[in-house]
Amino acid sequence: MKNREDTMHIRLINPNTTASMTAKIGVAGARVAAAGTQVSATNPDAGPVSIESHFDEAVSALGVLDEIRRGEREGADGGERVDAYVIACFGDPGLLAARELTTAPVIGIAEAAFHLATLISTRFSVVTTLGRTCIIAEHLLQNYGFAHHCRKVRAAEIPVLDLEDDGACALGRIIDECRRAKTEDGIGAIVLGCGGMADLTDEIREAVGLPIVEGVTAAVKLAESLVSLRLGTSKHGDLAFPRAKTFTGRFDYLGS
């Protein structure tokens, strides 16, 4: 792990193959990191151009350990060493998988965003893409034990590519969600629930008076702590480096 006066390098994954999402995110990334902090994004060579169903995460998930091993490789051979990875899907498809590959700190931005909201609210909701990914985030906020703080998760029922084929009316009605959370749910702030919005925090800040907490832009926060405080994912316990043996057939270069 470097000191905290060194550079930083962090490695955004979209888990999902568009290219274009995968350039709005790393400039979102960018935009917040800290002067001495290098932004690097990435997607899979292949899977799913967006990620809206439990099917979508499950493939989408390989691509994000493909990505890891490959920033590790990179690192290994010489080249730019990557500091902590950024998962940048909202369903944190792979997460602990991908903390099982690499010493460094792995953040999936629903995690990231979750800890931030605690921490300037009481209670906040999620405003998502579509109603059928709601149960997705319910699971998450479940599993990372931050139900109790979510009053609700809401849709604007918007196809995630929407938010790269039809920006203006993907905002409007993600705007109108972010009000109606605003006033029916009791909550001090609300948590984006698409990588896809990482360009889109300030607009509906601006729009709906609440604090809008976007999970790539938090989750390069958090992996800036990480690195600078010389914490690393724990090799002791069930996120060891996965045993060696051997895979076989079209996974067979997962094998040692």
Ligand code: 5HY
Second form
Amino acid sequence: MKNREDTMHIRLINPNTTASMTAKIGVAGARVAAAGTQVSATNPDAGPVSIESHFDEAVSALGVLDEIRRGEREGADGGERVDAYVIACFGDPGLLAARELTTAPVIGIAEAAFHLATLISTRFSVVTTLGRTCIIAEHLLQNYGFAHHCRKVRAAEIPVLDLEDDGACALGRIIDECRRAKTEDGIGAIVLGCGGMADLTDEIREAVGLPIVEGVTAAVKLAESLVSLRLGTSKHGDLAFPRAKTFTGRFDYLGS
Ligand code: 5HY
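Alt. form predicted together with the named molecule, vs. the form predicted alone above:
Entire complex below, previous chain first.
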């Protein structure tokens, strides 16, 4: 392992295949990274251009696992070792399966944002993209044990890729929904519910006047903490490496 005091490499994985969103996520992560932290951002070659349903989520999870395996291979082949991974989609697709594939910490942006929001407020709301994805965030809140901290999961009713289109006034709709949350939900903070919102934090904070927790930047800072504390994914118990076995058909490449 590297001398943690000096350098670390954090790999951000955008589970959808929209390269412009991956680049934006990379810029947002690098902007908050400490000196000595190298941030790289990738997305799978295959998968949905945006994740807006359970189906999209399920398909994107395999892309996430392929990117983790790629990061591990790069390190093993003498390339730049990855010290921590961030899954930069608010559904945290494939999170636990990804943790099985590496000793490095793997952090989902939803989980990271929930953790930080509860450190600065007793109650927060989430503002995500489409109404149909709210249930995904609600399931994560329950699963991670944060449901009682979250007053409401709201949607700005914008398709994810509107965040890539300056003409779509996605920002205005997000600010309007955040303002409604501020006046109606009795909260102290707002969590942004999409990796594609990673570059909007400052403008939303200015316009709404509440602490805004954004998942990509939250996950980068948590990853830095874990790596500098030499805390990696436990290989004792359910997150141990998967047992070697044959995979058939188009998944035979996963066999070991
Ligand atoms: C995300 N979709 O963070 C989720 C947001 C959402 O492609 N990146 C996506 O709406 O669930």
